[in-house]
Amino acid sequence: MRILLVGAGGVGSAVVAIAARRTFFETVVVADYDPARAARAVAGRDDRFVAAQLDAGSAEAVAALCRAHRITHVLNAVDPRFVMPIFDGAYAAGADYLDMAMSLSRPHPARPYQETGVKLGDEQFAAADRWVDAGRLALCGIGVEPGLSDVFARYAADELFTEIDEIGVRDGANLTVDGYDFAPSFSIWTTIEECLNPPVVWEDGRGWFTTEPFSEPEVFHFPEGIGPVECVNVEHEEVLLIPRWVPAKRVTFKYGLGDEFIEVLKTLHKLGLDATAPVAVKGVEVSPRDVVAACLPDPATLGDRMRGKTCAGTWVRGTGVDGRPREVYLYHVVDNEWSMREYGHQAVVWQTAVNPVVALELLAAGAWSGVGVLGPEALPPKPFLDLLTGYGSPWGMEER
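Since we only have the sequence so far, can you give its structure as a single chain, in the form predicted alone?
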């Protein structure tokens, strides 16, 4: 297996640190627009890791780099605005493709908080037939959320339930960052995108529909000492992926943001600072959202100042295999102290990065396979969960 890793930021660098301990691949080419950042990501690693410069916005450049290094698998670890050129470049080069976030949505032009417009992943699913015809696999949404959360949904359907009333992905943490009043632990560009877009809900008989941002607040109790966190509806790929392969009456995604974070996001939106279209500032064209990102600390650099744990998981309610009502929360917790000590990467980016590495190893071993545009829930869950535990990061389950 010869891998092109696009992006040497927080998640990309964590992918390198995790993959360096495994033996299933021949080469990882770590590519970034900034060649110095790519070089830093591979510094001190063995000769399987190679740095390269790449414009991720150019499908032609992606394809050319794939051909130059005889790449078999492309792993996209950059912001979702670059999904389509990387996706198309991998296809053009005859490589398989993996990402952790899908092609961007566009709200309904007239009824954004009632009806879907272009949904997350629609552009990729529109190309599914040609990926099937080419015998190639595009495994989309294989981070932690989406990704591990989708694997949990499929595991619940296969092993724990005969009928599912609701699958609710719930994400929460008790992380703090010393010395900062406001310091997101993940890409602010992506966070703005998913939190300010109309959230999507899926219901059997109704299909996909949207609500207002931050709607349906609920207090969810997270395990391993994190405790109660208020969660709200957020646009996320799981709601667009899970119903395609897992039968359920309702699918939701809720994120534990906190009042302060929500108010900051609302203020950015009110001021137009969430916009991606460039505006003229003293003769220079700049994207307001890029300016916000530039003004905040790089999440990848915050690990030594972070304290606490992050939890990703899937809450499932329905009828158990014994015919009785059942409610479980399948989850994965990462302690920042552990991830920094073991890998030198903060908990949120490490938790995101470990899952595509596990998926690549399963593909290399033949335990996972497929063609077309697939989500993680289209593939057998037990090999993934077993191997994740083998990486030293076990998952858990609570009866509720």
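Could I have the structure of this protein in the form predicted in complex with another copy of the chain, to go alongside the form predicted alone above?
A single chain, with no partners or molecules, comes next.
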């Protein structure tokens, strides 16, 4: 297996740190638009890791780099604006493809908070036949959420339930950053983007539909000491992926933003500070959202000051294999103190990065295989969950 890793940011660097301990691949070419960043990500690693420069916005450049290094698998670890050129470039070069976020949505032009417009992943699924015909695999959404959360959904359907009423992905954390009143542990730019897009929900018989931002608030109790966190509907890939392979009456994604973060996002929106279009301010032009980001610390630099745990998981309610009502939460928790000590990467990026490495190892071993554009729930869940535990990061389950 010869891997092209596109993006040497937070998640890409953590992928390198995790993969460096494994033996299933021959090479990883770490490519970034900034060659210095790619070089930093491979510095000190063994000679399977090589750095390269790449414009991820060019499918031709992606394909050329694949051909130059005889790449078999492309792992996309850059932001979702670059999904399509990387996806198309991998296809053109005859490589398999993996990503952790899917092609972007566009709201319904007339009824954005009732109906879907272009959905997350639509552009990739439109190319599914081409991938099948070529005998190539695009494994989409194989981070932690989407990714491990989808594996949990398939595991619940295969092993725990005969009928599922609802699958609800629930993500929450109790991370704090020393020395800051307010310091998001992930990009505020991206958080604004995903939280202010119309959230999507799936229901059997109705299909996909959208709601107002921050709809259906609920307090979800997270395990391992994290405790109760206010969660709200957010647009996320799982709602688009799970119903394609896992039978359920309803699928949702709720993000445990907490009331404070929700209030911040609502206030930014109310004041127009979420806008990306530049405004004139005393003779200069700036994007308000960029100003917000500039006022906050860079989350990639906060690992040493962070404390606490982050939890990703899938809550499932339905009829158990014994015919009785059942409700479980399948989850994966990472303690920042552990991920910093073991890998030097903060909990949120480490938790995202471990899953595509596990998936690549399963593909290398043949435990996972397939063609076309697939989500993680299209593949058998048990080998994945077992290997994740083998990486030293076990998952858990709570009966509720």
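Numbering follows the first chain given and starts at 1. For the two forms, the rigid core is made up of the largest set of C-alpha atoms that agree within 1.5 Å on superposition. No experiment lies behind these values; they were computed from the predicted model shown.
Chemist: When the rigid core is used for the superposition, does Arg244 move between the two forms (threshold: C-alpha shift of 2 Å or more)?
Modeler: Comparing the forms between the two forms, which are aligned on their rigid core, Arg244 does not shift its C-alpha by 2 Å or more.
Chemist: Using the rigid core as the reference frame, would you say Arg106 shifts its C-alpha by 2 Å or more between the two forms?
Modeler: No, the C-alpha moves less than 2 Å.
Chemist: Once the core is aligned, please say if the CA of Pro299 is shifted by at least 2 angstroms between the two forms.
Modeler: For Pro299, whose C-alpha is compared between the two forms after core superposition, the shift is 2 Å or more.
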